[in-house]
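Given as C-alpha cells, the chain that follows is alone and in the form predicted on its own.
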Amino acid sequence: MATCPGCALLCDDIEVIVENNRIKETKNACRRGAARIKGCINRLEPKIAQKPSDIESAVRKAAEILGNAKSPMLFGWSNSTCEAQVKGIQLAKKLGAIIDDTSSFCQGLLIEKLLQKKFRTCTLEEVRNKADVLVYWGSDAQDSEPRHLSRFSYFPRGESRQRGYEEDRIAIAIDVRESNTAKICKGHFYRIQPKGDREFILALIDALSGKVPAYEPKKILELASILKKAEYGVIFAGIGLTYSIKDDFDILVALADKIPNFHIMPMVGHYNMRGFNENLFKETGFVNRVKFDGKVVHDNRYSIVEALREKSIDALLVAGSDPLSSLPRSLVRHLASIRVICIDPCVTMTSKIATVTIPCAVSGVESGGTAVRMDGKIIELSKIIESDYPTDEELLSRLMGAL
C-alpha cells in the first residue's frame, strides 16, 4: 500500500501497480491522486537564466543568488514533505530571510487558531466513527478532496455509525453556490451571499442563545435546532469562510463556544500545509508571514501578497508550490523583475520564469519522509520507485552548505 500525495487526505490505501520502474496503474486513488502519483507530464530540468545547466551548477547559483540578496523570501513548502519544510527553516534563519507558504492567503488564520487551541478538534477517523452532523461550510469537498465523503464523513459505517448517511449522518452545506458537496446533503443546503458568513454566523449565535435572528430566522432557528440535537457534529472550513470572516475570526471562536458537541477542522488542499503550519509554529509560534532578523517578526508585510504589492524582496526562493498559477497578475509582475529560484520535480508557471530551476524527486512517489494531515495526523510517505533526482530536503541541505 502507498501513501497518496494528491491532497491533504493523504489516503494510505493505494495500490500501486509498477512494471519496470514506471508506474502502470493504480487502484483506490481518486482522479487528482492517480494523476499526482503517476508524476509528471513534463519533468524540470536544471537551468541557469534559461539556459541547461546541471544540478550542482545550478545549486551554487541560487545559494550566490540569496547570499547576495538584501530581502529574500523563501516560499511555498505546502508540496514539500516535514524534513524539506524544517530545512527551508533552517535556511530562512540562516540568511535572516523571510519565509512564507500558501497558508498566509488561505487557511494560516483557522490552523494557527488550532495549534493555539481555540477551536475543539477531531482526527478524521473519529469523524467515521463518530460524527452525526456534518457542516461543509465554504468547502467543496466532493470536487476538491474526492473521497472526503466516501472515505471519512458521510457514507462510511462508522464505529457509532453504522447506519451511514442513509439514518446515522445529516450533511449541511452553507455557501453561496450550490455546490456538488451541496447537491448530495438531501435539502440542507444554506445559501449565503458572498462575504455573508459574518451575518450568517451572529444570526446561528444568536439563535443558539434563545434570540429570534433578525437574518432569515426559519433558516437559522432550523440549523440551529439541528446543531444542538448533534451528538458529534464536525464543521468542516473551507477557504470560502476563512476568506470571508479573515478580519473578525473570533465570532467563529464565539459560535464554537455556542455548540460545545462541535469540532472544527480546516480543509486543507495541499497535501503538506498543515505540516508546515506546524513546524514554523513549533519554531517561532506562527504559522506563516515570518521574518528572522536576529529575532523572530511576524507581520502582514511577510506574507507573499504584500511583499510582491508593496516590492519589498529582492529575491525568491520557490519550493512545493506554484504561486504564479493562483496569484493574480497584478502581484506577479514583480516576480520578472527580480530573481526566482524554483525547486519542484515539474515545470510550472513559476519555474517558466525563474532565473534558476532545479529538479527534485517527486515526494511520495521517488522519495519518502512525512506529511501532516488536514486534522494534524504525521503520516509516513511511501517511496514507490526509484529515481536519480535528489529529495527537496537533500537540495536544501546542499544549498544550506554551499552559503
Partner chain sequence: MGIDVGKFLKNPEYEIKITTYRDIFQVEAQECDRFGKDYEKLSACIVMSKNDMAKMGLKPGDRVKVTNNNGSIVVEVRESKRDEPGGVAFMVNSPWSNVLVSEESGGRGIPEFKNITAKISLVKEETTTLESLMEYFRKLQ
Contents of the next structure:
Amino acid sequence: MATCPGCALLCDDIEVIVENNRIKETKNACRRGAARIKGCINRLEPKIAQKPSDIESAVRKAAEILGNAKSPMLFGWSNSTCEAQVKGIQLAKKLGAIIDDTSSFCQGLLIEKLLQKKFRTCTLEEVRNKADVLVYWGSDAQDSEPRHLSRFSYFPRGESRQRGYEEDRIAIAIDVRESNTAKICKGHFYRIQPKGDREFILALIDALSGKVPAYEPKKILELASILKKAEYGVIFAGIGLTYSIKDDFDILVALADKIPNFHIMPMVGHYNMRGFNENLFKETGFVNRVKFDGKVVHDNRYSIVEALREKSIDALLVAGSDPLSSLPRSLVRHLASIRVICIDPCVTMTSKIATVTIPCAVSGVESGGTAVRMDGKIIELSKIIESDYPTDEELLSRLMGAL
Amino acid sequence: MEIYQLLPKTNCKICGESTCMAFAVALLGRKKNISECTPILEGDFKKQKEKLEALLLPSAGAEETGMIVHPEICTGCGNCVVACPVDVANDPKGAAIGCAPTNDKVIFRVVDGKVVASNIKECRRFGKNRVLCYACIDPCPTGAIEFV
Amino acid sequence: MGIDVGKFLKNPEYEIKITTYRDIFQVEAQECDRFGKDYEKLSACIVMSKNDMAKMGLKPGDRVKVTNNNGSIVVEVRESKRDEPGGVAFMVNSPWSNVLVSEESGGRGIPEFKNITAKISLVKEETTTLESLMEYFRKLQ
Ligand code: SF4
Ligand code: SF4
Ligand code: SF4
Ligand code: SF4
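Got the form predicted on its own; could you also share the form predicted in complex with its partner chain?
Below is the whole assembly, all chains and molecules, this chain first.
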C-alpha cells in the first residue's frame, strides 16, 4: 500500500504496480492522484542563468544569491515533506529571511484560527463514524479532494452511520456555482452570489436565534432546522468561503457556536500545506508570513502577495510551487526583475524565468517522509520508485551547508 | 455514433458487415469484436482503436444489464465503488466503509484514476429479483455511468 | 453589392463577472504537462450559462476577448452543463484567469481570485497561448 501525495487527503490505500522502476498502474487513486503518482513529462534540469549546469554548482549559486540578498524570501512548501519544511524554516532563520507558503493566499487564516483553538474541529475518522450533516461551503471537494465524499464523509458506512448516505447522512452544498459536489448534494444546494457568504451566515444566525432571516427566509429556515437537528455536523470550509469572509472570520465562529454539535474543517488542496502551517506554528506561533529578524516578526507585509506588491524582496527561493502560474500576473511581474531560485521536480512557468533551477525528487513518489492530512493526522509518505534526484530536504541541507 | 466516428469509415467489408455503420451497431450489441476490423489494427488508427476499446470494454456484460461506463469523463472519485449495494454487501470491511476494495467481488474499482466495472452480473438490475437501482448513477459527479 | 457592415462595426462588448474554480481534468493535465496542449485547452476557456450566452449572442466554441484593467486574454466559450441562472461566468484557476485578477488585496495578502469584473466580446483571434503568456514575462527580464 502506498500513500498518494495528490491532495491533503493523503489516501494511504493506494496500490501501485511498478515494472522496471516505472509506474505501470495505480489502483484506488482518483484521477488527480493517479496523475501525480505517474509524474510529469518535463523534469527540471539544473541551470544557472538558464544555462545547463549541475546540481552541485546550482546549489552553490543559490547559496550565494541568498547569502548576498538584502531581503530574501523562502516560499512554496505545500508540496514538500514535513522534514523539508523544517529545514526550510531553519534556513530562513539562518538567513534572517522571510518565510511564507501558499496558505498565505489560501486557507492560512482559517488554519491559524484552528491551531489557536478558536473553534471546534474533528478528524476525518470521526466524520466517517459519526457525522450526519455535512456542509460543503465554498468547497468543491469532488474536483479538489476527489475522494473526500467516498472515503470519509457521505458515502461510507460508519460506526453510528450504518445505513450510509441514503438514510443516515445529509450532504449540503453552499456555493456560487453548481459544482460537481453540489450536484451530489441534490436538493440541498444553496446558491449564493459572489461575496454573498457573509449575508448568508448572518441570515442563518438569525434563523437559528428564532428570528425571521432577512434574506431568502424560506430556504434559510429550512436549512437552519436541518443544522439544528444534526447529531454530529461538520462544515467543510473551502477557499470560496475563506476568500469571501476573510475580513470577518468571527462570524463563522459565531455561527458554529449557534449549532453546538457542529465542527469546522478547513478544506486543504495541496498535500502538505497544513504540515507547513503546523511546523511554523510550533516554531513561531504563526502559520505563515514570518520574518526572522533576530526575533520572530509576523506581518501581512511578509505575505508573498504584499512582498511582491511592495517589491520589498530582492531574492526568492521557491520550493515546490509555481507563483508565476498561480498568482495574479500584475503581481508576479516583479519576479522577472529579482533573482529567483526554483527547487522543483518539474519545469514550471516560474522555473523558466528563474536564475537558478535545482531539480529534486517527487516527494511521496520518489522519496518518503511525513505529511499532515487536512484534519491534522500525521501520515507516512511512501517511496514508490527509486530516483537519482536528491530530495528537497537534502538540497536544503546542502544549501545551508554552502552558505 | 461515437463508435462509428472512430472506425476507418471506408466500408471495406473485411469485418463481414456491409458498412462501417453496420459494424458499429454490431460492436455495440457485442455481436462483433473490434479485432474483426483488421484495418483499424494497422498504423494510423492505433489511437482510435484505443479509444474504441475504452468505449467498449468497461461495458462488457452490458447486453444483460445495459450498463455503459465512460472512463474518459470519470474522475475516479470512488463514489460508485462505495455506494453500490453489491459492493457494500460483498466487501463490508473495504468498499462499504470507504476504503479500497479488499476482494474481487466488487463491481466497481478505480484503476489509473478511472472506473472499471466487473462482476456486472451481480448488479441488482439483473437477475430474477431485479430492482431499478440508481446507487451508482446518482452519486456520480459527471454522469460517467449510464444504463441503456 | 451590399456593404459588409459587420466589417466596420466592433462586436458588442458586455460587462461580466467572473469567478474562478478548480476542475479535476485541468489539474490532471497540469500534473502531466503544464506546457501541453491539454492544459492549454482546459485552461483557456470560460464557462457561461445558456442565458448569458444567448444574451450576448455567443455559441459554444466561439472565441471571446476578456479584458479589464489588469490585462486581456482570448479564450473559448463553453456552455455550463448545469442550469445556471447567469450573471456570473466561470474560469478555472490558471495563468489565463490570473491575467485578469487584480493585485489589489487591501493589504491583507489575498487577491480577489473569485471576484473579477471584465468586458467580454466576440473575436476571431486564436486563444491566448501559454507561450505568449510566458513571453510577457520574458520581455520584462
Ligand atoms: S483524493 Fe487526494 S490523496 Fe486521495 S487519491 Fe485523490 S488526489 Fe490522492
Ligand atoms: S472492416 Fe473496418 S473499415 Fe472495413 S467495413 Fe468493417 S468496420 Fe469498416
Ligand atoms: S445499478 Fe446498483 S447494483 Fe447495479 S452496479 Fe449500479 S449501484 Fe451497483
Ligand atoms: S462515481 Fe462516477 S466519477 Fe466517481 S469513480 Fe464512479 S464513475 Fe467515476
